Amino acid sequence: MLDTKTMVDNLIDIAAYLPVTIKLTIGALLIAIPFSILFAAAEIKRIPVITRLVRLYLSIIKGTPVLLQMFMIYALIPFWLNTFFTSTGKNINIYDIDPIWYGYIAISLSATAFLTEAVRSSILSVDKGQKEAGYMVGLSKWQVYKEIILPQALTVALPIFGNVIVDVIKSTSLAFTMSVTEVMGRAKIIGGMTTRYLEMYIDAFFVYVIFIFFVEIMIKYIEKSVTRYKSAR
């Protein structure tokens, strides 16, 4: 049988690394977002090798785990470093970084592949015609993209970028293989002292489904204000 006192005693405990969640969801799209619009513009602008190096890195993230990204990068990143420091001689111990960078860098892999899509498509949506009449009113290529395309191509995007962040939130949950203690790890902790794993594991849903469900309510009155504000223009 479950046991609920367990479940109710440490539910709190669980929902304290919260923080840490939304920490690693903050930094992976703060990443994300910017790297995502440059490489959504070398494909717009057809850049020839930015691009086949742009739709390189779509193909290999979306085409591998989560999770098999995330090991890399924590193998990875501290031996290239740790290489790296030796051969120039620099006492630098790699091991002492909080294993939180290596979560963003890994969360934001995964994030920036989808948002480059995201905002692709949304800036390749808007009607060709209303650029073209930009400029012929006498409007810089500046203003076209801030007056005409933009906030329409917004309008587009805010659904999937929506997604995007609830996916983000999700892919946080496997930090604790990074050694990131969030709700997650927290619950895995916790679990193995008390050997109530799936107690646990049952206070980490409850945590997320609520977070996400506060997030998805966030992110819908966002749409609705960008789309008041699109009707109102």
The other form holds:
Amino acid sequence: MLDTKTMVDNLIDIAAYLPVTIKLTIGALLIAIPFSILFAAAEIKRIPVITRLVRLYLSIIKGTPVLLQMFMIYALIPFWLNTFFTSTGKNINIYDIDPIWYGYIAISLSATAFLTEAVRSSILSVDKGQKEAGYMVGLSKWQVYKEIILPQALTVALPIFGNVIVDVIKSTSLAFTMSVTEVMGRAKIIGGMTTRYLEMYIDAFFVYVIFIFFVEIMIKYIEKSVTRYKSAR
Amino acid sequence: MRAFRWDMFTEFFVKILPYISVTLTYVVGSVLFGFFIGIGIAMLRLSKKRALQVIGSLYVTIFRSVPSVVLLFVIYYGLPMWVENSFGIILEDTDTIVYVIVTFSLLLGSSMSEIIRTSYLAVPKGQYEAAVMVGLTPFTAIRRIVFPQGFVVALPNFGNIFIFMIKEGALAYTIGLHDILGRGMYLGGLKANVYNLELYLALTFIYWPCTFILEKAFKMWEKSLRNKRKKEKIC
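Follow the form predicted on its own with the form predicted in complex with the partner chain, if you could.
The next block holds the full complex; its first chain is the one shown before.
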């Protein structure tokens, strides 16, 4: 039978690791946002070789499991860093590096791919005539983007951006495979200590569902305050 | 840094390749059962009774926001316990793939229900009414008139679900299933994880073509359906 007492007792302990989940999410997004803007720009501008490379990156990252990407980052980066440090004669122990850094990088790979799509499609969603009209009345290129395209693109981008945030939060639950102790990792550890795995995973289930529920409410609220620019269509 | 061992890469690639069938089994199984759950949930959400609507949207909210790996573990540990307590059947010899299919059917049920609901709503109601008016039975009207039109709307999303499932199904490795990833990690372990770079590259070159081909296939299917419909309209 379900051991409800252990379940309730450890719920707070597991929920206490939400800050790590949030840290992972924000860290990964902070890496992903600048890259996705650059990648989207490359896709829209159609720069010969670079656009091809960006498309290849998007195709590979979207076509392979996140778990595989994590294993790759977690195995290869320390290996390369170690080779680099020993060859340059620096005395740095790679085992001192907090595994959360591998978490940031591994999660940002897929976050970048999905954000690139969001940025690209939202900028392309603004009608071309708007840009031309902006130039016609004598605005500079920067002004056209800042005053006309971005405010409208933002209303399209935000709902997609919200979905990406939720997806990133969900994929942080895989970071336990890289020995990062977040909500899922903590549930696994306590499960091992108490041998009550099921109860701990049910706890984690509730923590994620409630947390994401609040995140979605927050996103809806932000969406509402930004959609005042929504173009009439 | 050691040299890249192409022979190991090929060895992994060839040895893992047959396990695509395991991955395909749970992909098709989950999509199929997920589709039926999706129809059920969509019907709940479209029903006129308020209570049923709430149940439907609660299901979607919960299964949309739970990470797959968490649900997978809950099902893997919880399902045998639940079945034993309520039916007295001990699920000791059950294949691991069953838990994978149960988990992902539940998860896909929520996204499937959204796809089915929106594509059902995309077909104007007058189409159904006109079909019934000319004497079709309600079932035939749905099958011959509403379904083909909704299907075109839903197709790209179905393609995304298949691709999602191939990728997300790799989590089955965490409960010890030997699918593409699971077999790969096992083979890597046999070599004491020395050739992990070769292994991961081999895995990438198995997963990536799978999803790539699937994506292109669905795009072509969608295109041909749209062309066919255009021709019908002209006639």
